[in-house]
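Given next, in structure tokens, is a single chain: the form predicted on its own.
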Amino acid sequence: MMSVSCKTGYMNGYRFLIRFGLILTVLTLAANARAAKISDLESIEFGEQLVRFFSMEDELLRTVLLGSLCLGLCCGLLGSFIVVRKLSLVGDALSHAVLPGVAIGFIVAGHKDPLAIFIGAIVAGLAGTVLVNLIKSTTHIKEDSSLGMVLAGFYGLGIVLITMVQKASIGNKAGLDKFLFGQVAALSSKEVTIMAVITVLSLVVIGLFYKQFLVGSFDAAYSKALGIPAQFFHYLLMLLLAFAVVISLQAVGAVLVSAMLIIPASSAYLLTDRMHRMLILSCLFGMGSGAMGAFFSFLGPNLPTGPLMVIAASTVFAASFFLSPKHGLVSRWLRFRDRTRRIRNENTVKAIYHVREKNYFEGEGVDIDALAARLKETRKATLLRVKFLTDANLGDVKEVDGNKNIFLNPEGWLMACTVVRNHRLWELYLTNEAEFEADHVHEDAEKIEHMLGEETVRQLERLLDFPRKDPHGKLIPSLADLQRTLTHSPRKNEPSGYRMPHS
């Protein structure tokens, strides 16, 4: 029951990540029309742009590329923790909650001062986080609802304040509206310096307290039992997350900042089950997405950098979704196909065993018509089954007295004995230990016979005192029978190369 519950929970989380990635991709396409590009200042030939990018001659390009790399590294690092903690919506809420702080920071400074805006946005983001926890802890409202209310309320307030500032006659308001949809080309060296400082700070904090963050991310109760102040590290993570959100606003805007937090981490989540590997992959994906966004925006006309970063990250996610060795759609389909083939072949060789058992193991082959009757299917369907067996090198088809017969080779007979052994041991276990009626255990054994591993089967044999007969009085092939399958000399009326079970 525990494994079923874990698998169900994992699949629910897996579906959420897929839906979230699709939503973020749609938001990216919607934001394309509003974002800005690096090459707005001048337009030259594609070849020249390519040379300029790799030569790094332009100061603007170096600034943008460094800022994009810092953004990708910081968001990838912190995004991994919020993905495994199932706090993905927190990043989205923070990215919208900081907007009032951006406007207030501008009003206090009187101009677009990066430090003042940074401090204002941090205060607003933390206020939004505290408000979410307050609503959740003092009312019956669930966390998702409180996140939605805070996200919408703070975002609406932020838009109102930014609109008011834009219309007011105070200071230089140029670029303030870019905090909504981002403009990497407008990054200043001072803003990139702040991004670099926050990135280094995040790396240092995560490096120093990695074990505490790791334990708290997967088992908060165990973390408390070890004496780790889980609540402190939770709020420390939220503070770092607020920092990451704020430094990303100028690059990708409030609409898309959550994409850079979630998509690279989600891509890494599909590729590994180890947290340290996930952190490394997520950081690499984030930095790669930032660099690719800057690269394509610099090369092409009218291509916005921020949305291109998110599209690059979404492309990596799509590749992970389809090609991940363990969780990818293609690999899962291949495993499903292989498992289906294996079960089909096991059912076929088991039916061959039953036909031979009914005939007291006389002769070596089984007539196709007799096998079809046992399987309760048409001769054509049985011939197709037999073809799958021969393709898997488990047997051969030969003519005997004008009729087609299937002859299992030693490997095929070993598979047949193994499946029958699993089936009959499980039936005996259910009747002896679980006290099921003998006529009510067949269907359950039909399913479990394909999943029992050798170690589990040996435990069943020891538990049942190495039985020789199932509840219906039929012989159970033993481990000794299976081991003799490929090594003995055949007896009279036994097929060459394998041995029938004996009581």
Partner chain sequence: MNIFQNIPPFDFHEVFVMPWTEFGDVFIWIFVMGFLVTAACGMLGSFIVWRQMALVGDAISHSVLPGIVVAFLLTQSRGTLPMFFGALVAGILTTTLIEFIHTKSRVKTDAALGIVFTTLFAIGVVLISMYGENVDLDTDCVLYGEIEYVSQDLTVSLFGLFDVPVQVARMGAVAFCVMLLIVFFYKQLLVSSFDPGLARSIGINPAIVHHGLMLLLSITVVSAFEAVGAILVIAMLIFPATTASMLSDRMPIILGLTVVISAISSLLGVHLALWLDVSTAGAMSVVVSTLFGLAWMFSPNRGLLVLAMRR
The other form holds:
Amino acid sequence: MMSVSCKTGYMNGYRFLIRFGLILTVLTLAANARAAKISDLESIEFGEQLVRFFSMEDELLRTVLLGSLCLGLCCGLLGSFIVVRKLSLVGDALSHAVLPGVAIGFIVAGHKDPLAIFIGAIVAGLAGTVLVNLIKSTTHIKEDSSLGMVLAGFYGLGIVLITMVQKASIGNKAGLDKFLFGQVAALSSKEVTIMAVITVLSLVVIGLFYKQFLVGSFDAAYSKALGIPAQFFHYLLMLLLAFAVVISLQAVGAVLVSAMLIIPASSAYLLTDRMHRMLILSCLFGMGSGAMGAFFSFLGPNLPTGPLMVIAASTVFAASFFLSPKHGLVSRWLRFRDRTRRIRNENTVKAIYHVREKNYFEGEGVDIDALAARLKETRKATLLRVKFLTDANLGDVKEVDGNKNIFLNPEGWLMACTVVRNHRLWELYLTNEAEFEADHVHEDAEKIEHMLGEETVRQLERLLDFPRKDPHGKLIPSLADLQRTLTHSPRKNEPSGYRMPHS
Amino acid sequence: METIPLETHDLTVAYGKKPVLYGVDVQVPKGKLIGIIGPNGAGKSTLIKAIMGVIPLTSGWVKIFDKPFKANAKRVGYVPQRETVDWDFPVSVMDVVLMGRYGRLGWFSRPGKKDREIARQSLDKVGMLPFADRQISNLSGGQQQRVFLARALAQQSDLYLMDEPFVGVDAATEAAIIAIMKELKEQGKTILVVHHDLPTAKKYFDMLLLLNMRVVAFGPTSEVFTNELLQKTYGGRLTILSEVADAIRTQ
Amino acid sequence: MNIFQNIPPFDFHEVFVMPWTEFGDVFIWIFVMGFLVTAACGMLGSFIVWRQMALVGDAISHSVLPGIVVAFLLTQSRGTLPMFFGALVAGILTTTLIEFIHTKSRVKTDAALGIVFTTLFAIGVVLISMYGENVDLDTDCVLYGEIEYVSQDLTVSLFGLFDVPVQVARMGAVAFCVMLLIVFFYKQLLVSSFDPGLARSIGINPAIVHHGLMLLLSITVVSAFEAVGAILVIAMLIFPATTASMLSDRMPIILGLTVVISAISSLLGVHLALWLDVSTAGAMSVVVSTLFGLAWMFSPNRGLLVLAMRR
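Same protein, different form: I have the form predicted on its own, so give me the form predicted in complex with its partner chain.
Full complex below, order starting with the chain above.
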């Protein structure tokens, strides 16, 4: 059963990636057939733009949207790997390092030729990664500084080159500043084609070599020990990463590409514990953010796409940071609150048990004042405690002779017996087995009593040979007592569930 | 003639300029449980990694069943130290154990039904089958070590290299691991274990490799586990060697 | 097209002599400003690099942008003080958020850093483009800085002796403060960077030193931002420190070297910018990275050349 679910999950991820690649290819071809220049995005009318966006009749719009989707998918896919490998900032360094390559590609081609710029950027990006490794391996300088140096050094060079290009004769037409902040509307169909090709390529490569990338990311040394060429796959991933960065430059801009790599993947990382699910989620988040960014930048005349995509992605991240069912801050806080409440209730029922024990289990209710005295707190605080108890359906408060008394119902009494049993067994274990002094064990047992599982408790009991008394000479409620509490059916109109241990 | 599971000749490793292992010559016989013993920084883990080509050799060679490691990688199972991986990594216990099968799969193929079955058996053997679907960060130290052991078992190798498998594990896990090692040995497999605890070393292993940057002694436990040899391994005499190594590095 | 045709012929007199004789003050102030920025960043950078927080500097330099924009939108003035505080708050917010995300979830520090600064930067850019008409800030300034305009600002009189542009005076004060603080707290910085455990045992709180350093970093980055732009601040933070550490092993000497490196890179940077007619901050960072390249190759005790010869 389990293996089946494992396998389908695995295969689904794989098929999903391949299928998606196919769909993308078809879409690109379709978009290409009717490509045109996107230059009339000037109309300001908000509603008009909204209609235009959702009607999808505009080929230009389709081109742009396709570009954003490709970008999100590609970045989400590769970003997952760099996030789990703790290489997040390599993406950042890479995205800055490609800048001089962009300028050089422009200079060599003589105009804004996407292919020349693409090649230049890839070369520069790879030179940057090689340089980081070289600095790391030949000097004492640490990784973060090497990354920072490559990032800043290449970026400075890039800016110098770009200012030179822009001052050259046809510089005004260069539009190289688009590479800094990105403008998805300026994407040409040729660029979108490159984006789609790269995206499909990444999907195929990751799909084919998923197992090599997985084991290499989890444990590179082990992957080598298996005879897998780990180094090769590392550089393959870096190459794909460079591709992803370069195709994203036009739309997001150099400064923010790394965001599209890191943020969707980190959001996915918080939501799932399995790599293939993380990949799928991250791709979806990436595409969602890409589409949202394109959409919002479409609404205003002046809005840059890249930053909007990043903000969309960050919103998703914030949501999963707080609301993720397992790792989210809110859910963890809720679990913490539940645990605190349970511990408080357990302490209350334990105190009730103690009071009753002191009275040799005579009478069924416990007077609030006696309970307050036992807990060494004010009557008001005890009343509040008791209210939590009644709210949790563990007991009722009734007036007896003008005094408020708390009566535990069977569940409450079971809880009380369990906690007391845990506490006393643990104390006994510490004194008998761990040779603690009898007066040193109470504090520890106070904490442990709330955490011991039924299995452990039974083990303890066997280990201690089913003891009847704790180190202080008090009776330990036995398993039989607990079971009797459970099977006992209450008589009508009578508080019940009260058992005296070993009575 | 039976081929020798592991043979190294003049195996030397240097990190940068600093030598870590000098001319290690060993011929490991088949079907033995062998402990690699030595002080901190003696190069125990380095030796294992060097055998598998995880770190490059400065000189010398390694043969696994008479062939270079690359040609016989399938016949070597590896249990790395627990700290070497990020336990927050989004994989389940099953995923990790399946990785043990990756070396036997072709470039493009994926783990199939048979691989899953083997992985499940390996998990069962270490008592971790109920945890197959757990994410790995939710495991205790001992459980993590069992998962790594299961992964190595799933490799179905003839030679096992284990790096400190007893560090930070509970007594029950330690006993379970030893039992599995003995069972593997019965099946004629060879197991090399990096170990740091002397008292248990004597109890657990058939043979000991005393290592301190070079091989101090290698032989049956009863012959090698002597005060004199241990003194030589752990004693201060070798500080000169490491001083020289430092001097070489700084020069 | 060949932009190399557009490179003006190199004329020593025109590039190296004329600026000093003909341009006078303008040129000198650009040089002084460049020197102060690089020196302040460089000295601080020595500790930042050592503590492996180089990329925190990068993060802060990016998130300064939304701080400035929000400060402007709130106060509707381009005064120095609101801008400065806006940026400072953004800088502190960055480090706090990184810490928060990292400690409260399983997201690792590097990813947390990447998430925080890109998000803040994106918010800054969007705000600029939404209120672009009102904000007298452009993205060019963010990227390249506007060190060229340094002397066009108001001037203040220093000791009644000579007139100094306000920006230069401010940067000078920051650089001076950085130097003083490093001198005064040298021991604390050294011990807590090297061995936090030891620091705690002798009564130095490493956490306070850490936060103090972060604050100082924010202040320096914010002040330098105007001159060299967001991304190039990181060059000024890291390069002098790493270059100096290629040349020496001793912290006091490293600190001294960073100042020398700052002077050289600022001087050559302004001349290079003048010759090629490009962004001064860009040229300075090209020079400073070239200096690192030279140190990497030719450092007498750990350069590549020496390593190769030993082999």
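Residue numbers count along the first chain shown, from 1. Treat the numbers as computed from the prediction; the structure is a model and nothing was measured. Think of the rigid core as the biggest set of C-alphas that the two forms share within 1.5 Å after superposition.
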Exercise. Based on C-alpha superpositions, what is the rotation angle in degrees of the smaller rigid part between these two forms?
Worked result: 10
Exercise. What is the C-alpha shift for Q459 between these two forms, rigid core superposed, to one decimal in Å?
Worked result: 3.4
Exercise. N432: how far does its C-alpha move between these two forms, core aligned, in angstrom?
Worked result: 4.1
